[in-house]
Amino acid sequence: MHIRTWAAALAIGISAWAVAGAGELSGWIAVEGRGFLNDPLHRGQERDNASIAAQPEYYHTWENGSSFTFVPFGRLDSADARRTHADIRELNYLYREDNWFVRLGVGKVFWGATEFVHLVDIINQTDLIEHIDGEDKLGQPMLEFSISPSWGTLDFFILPYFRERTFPGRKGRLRTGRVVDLDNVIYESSSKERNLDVALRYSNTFGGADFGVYVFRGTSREPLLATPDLVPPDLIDPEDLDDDKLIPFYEQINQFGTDVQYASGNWLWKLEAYWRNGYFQDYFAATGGVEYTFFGVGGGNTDIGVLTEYAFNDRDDGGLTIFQNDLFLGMRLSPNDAAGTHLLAGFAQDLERSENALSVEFTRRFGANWRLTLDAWFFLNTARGSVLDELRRDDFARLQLAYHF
């Protein structure tokens, strides 16, 4: 979002809290540390580095079931100057009827029941310089209108503007050897960003099954990092790119998907799967698994999940997928205590090439206001010329430490 564009939103954020008057203030400020276990791999990375992050949210309701929302974010990287950002993740307000909804302004939707790939989740653009499991989100301009009638819920979203993908700088770790250009992305639509996107969602429950269906059609979450051999040659002309640098493309696509969820006793089966067309190839992608989780293990209280997903897509076209044909196993812990502990541990690999990489994630919650997160994620094996080796000296663990009002 550029710099004037952020700071309306903010401008209105404050102005609409002030006149809002009292609601609920919470949220969250850490401080965060990531060290990695080797030198960098890429010219002018540092090795490590520390930031502080704070994301308060503002809410307030009235007695007629509307209401607002401010949720803005910053963090400050001690080592990537694109790590150090702020977002308006949402600023809106919802204004509700007994079964339908309307919520104008910056929001924030997922979509999926996966847990190692989301491959459905496309309203918000991920922002991956916050972590690279891209679970982290941009606040999405948007009018949402949404009805529950008695057969299901139909959502609808307008889309005014598309919100570009973070990636580390030149001194950030987590990057391809190439630095992506930001200053020169291109675009197949000619309106750019400002493109129209428009969505459409229909959802409902069956017995133990929860399942969406959707439409999309705009500007695609995912860009191609285009390289001299793979730019698009009727929008930019090769000689043009920078043989260090990777430009974003964003193409305009049509999208149909699904996902569901079927829970049966211990048993949780998921599915994630969509066909795409678009500038390049049409594509199928799917990913799925099963979940079996013992509860009360050993009479006590703490349940144990173990898992496992395949993620497939059937794409050629050098885009960034890296889950084309692999593997998940995993396990999850929750000893179901006060404190709220968890830990989640996957394993990937991927079945066309010897590559494989491992990822724990621990958090705790100390008191009634801290929270301690801890994960570290190890690239096993790479393969020579694929993406993931480019990350081949980038295993890592990070701490945070949160405080929450």
The other form holds:
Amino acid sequence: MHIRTWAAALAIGISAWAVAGAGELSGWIAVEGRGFLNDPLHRGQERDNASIAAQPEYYHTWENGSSFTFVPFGRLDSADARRTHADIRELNYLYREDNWFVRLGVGKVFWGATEFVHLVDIINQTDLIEHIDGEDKLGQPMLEFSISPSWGTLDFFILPYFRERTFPGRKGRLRTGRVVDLDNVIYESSSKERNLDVALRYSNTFGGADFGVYVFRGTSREPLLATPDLVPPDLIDPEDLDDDKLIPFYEQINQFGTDVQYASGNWLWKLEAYWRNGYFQDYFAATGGVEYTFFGVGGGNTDIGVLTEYAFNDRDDGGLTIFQNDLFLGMRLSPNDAAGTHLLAGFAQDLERSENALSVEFTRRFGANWRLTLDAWFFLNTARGSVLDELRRDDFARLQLAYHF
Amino acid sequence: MRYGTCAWAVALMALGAARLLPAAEPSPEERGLAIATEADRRERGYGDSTANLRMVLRNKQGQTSERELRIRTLEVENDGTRSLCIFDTPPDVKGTILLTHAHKEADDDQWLFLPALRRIRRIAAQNKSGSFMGSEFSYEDIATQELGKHTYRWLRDEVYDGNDCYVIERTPVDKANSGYSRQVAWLDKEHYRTWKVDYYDRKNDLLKTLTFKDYRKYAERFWRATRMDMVNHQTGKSTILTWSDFTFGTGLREIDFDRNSLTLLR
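The block above covers the form predicted alone; next, return the form predicted in complex with the partner chain.
Time for the whole complex; same chain goes first.
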């Protein structure tokens, strides 16, 4: 978001906060250090980094059930100027009646069922510079209208402003050799970031199953990273491209997606799929799997969940897609203790390129307000020429201590 | 002819009743079920309710930690109970919501809303023996007890804490997914309020004892304990629940317990 837009939104947020008067203030502030096991691969990268981040949250609700939410976010990073960034995660007003509501402003919406790849989630842009797990999202300006008649829920979205994906800068780790150029973004739409995107979703629950189907029409949240040899020729002159940079190209898409979760006994089944019609080709992508939970292992309170998922798509653009034929294995361990301890481990295996990666996350609470999170990612085997190969020296451990209030 | 058939049926019923009469004493199982049924009947009909809950967890060394949550429940005709647990503290789980559709016989449906990701995750709800929020209460201890999920047996009558009580035994029907082999409960004869429950683990050793204190009457007929103490005899840990602000008939409806409404709640 441009500085001016951001400042205006912040001013609206703070004045609405002042007008709304007494509400609830909560949120977190965190310090983080990331240590990398190896020296950087790419020119200009700093080895390690430390940062501080905060995300306060103001919430006010009125007697009639309508509410106001304001969630600004900011991070200061020692190494990467781009990772020093701020965003408005949420700034919206919700008006609610019996079986319908309207939400206006900057909001956050998640669609999906699976754990490893968030395929069908499309409303909010990924704040990739925050974490490579892709779970951090930028606030999305929207008008949402939702109605729940007896036969399910219909959600209609009008998305008037597009948010570009964040990428690491020259000094940052976990990036491609060429830095993504954020000053020369190409849009297929002549309205650029002001293209009016729309989405309609239907969801319902039948017994043990939840499912949703949707159609999205507008700017793809997932940029194609153009190099001089791979550009949309009618939109850019290859001569204008900098050999040293990747140009994000945001195409116009029509996407039909579905997500399903089904619970039966100790089993959970998950599926996400979409068919996308875009600038280069039409293609299909899917991910799905199963999770089984062993409860009370060894007669105690510890639960162990084991899960396996598979992801694939039939797009034939080689290096641009990471999950074109990948298998995932994961384990969750929760002792159900007072400290809310969790241990998560995930392993990804590319079935075509013999690439694999491992991630481990441990988190627990200290006292009433502190939470410590330690996670580590290892890019074990990478194939020459793939996106993952550019991260081959970026094995890292991240320690985060957050104060929640 | 029709009248004749009817009269014959009535006579047969009277005969049946007369035959039952001399038997006098019902079996301990019949008495147990009758007591549980009456307690269940008195419990029901509240429609919907809301309450605030404070949990104090204490470990063996005496260190404590606290949780605060809001609970909303709705009785659904012929289909068990809907409930929402909205967590307010500790701050790192603030806004987390557990939604349960407890069914009379079928497996319960359960969802967890994770506010940081705005994500609704379905969770495997069949297992009931896990700890609730790290406390000494398991999901089956806090969930609404559907009558059909246990079998019952009257053990004896006994005075407990000044109340003339029935002592009954409850045995889970779904043994594989319960943490207990059986429970023994003390209910007073006047209002069928539970005062104490002993929980026996799968090896039939005494595991936990729950005691109820400070009963108050709401809406002129519903008794609710405002304090519950659970002591785990095997680990030395304990949990105290303090209930406040019970409100009945607040106008909650099924749509308030819909999966999609989770993203709107705070």
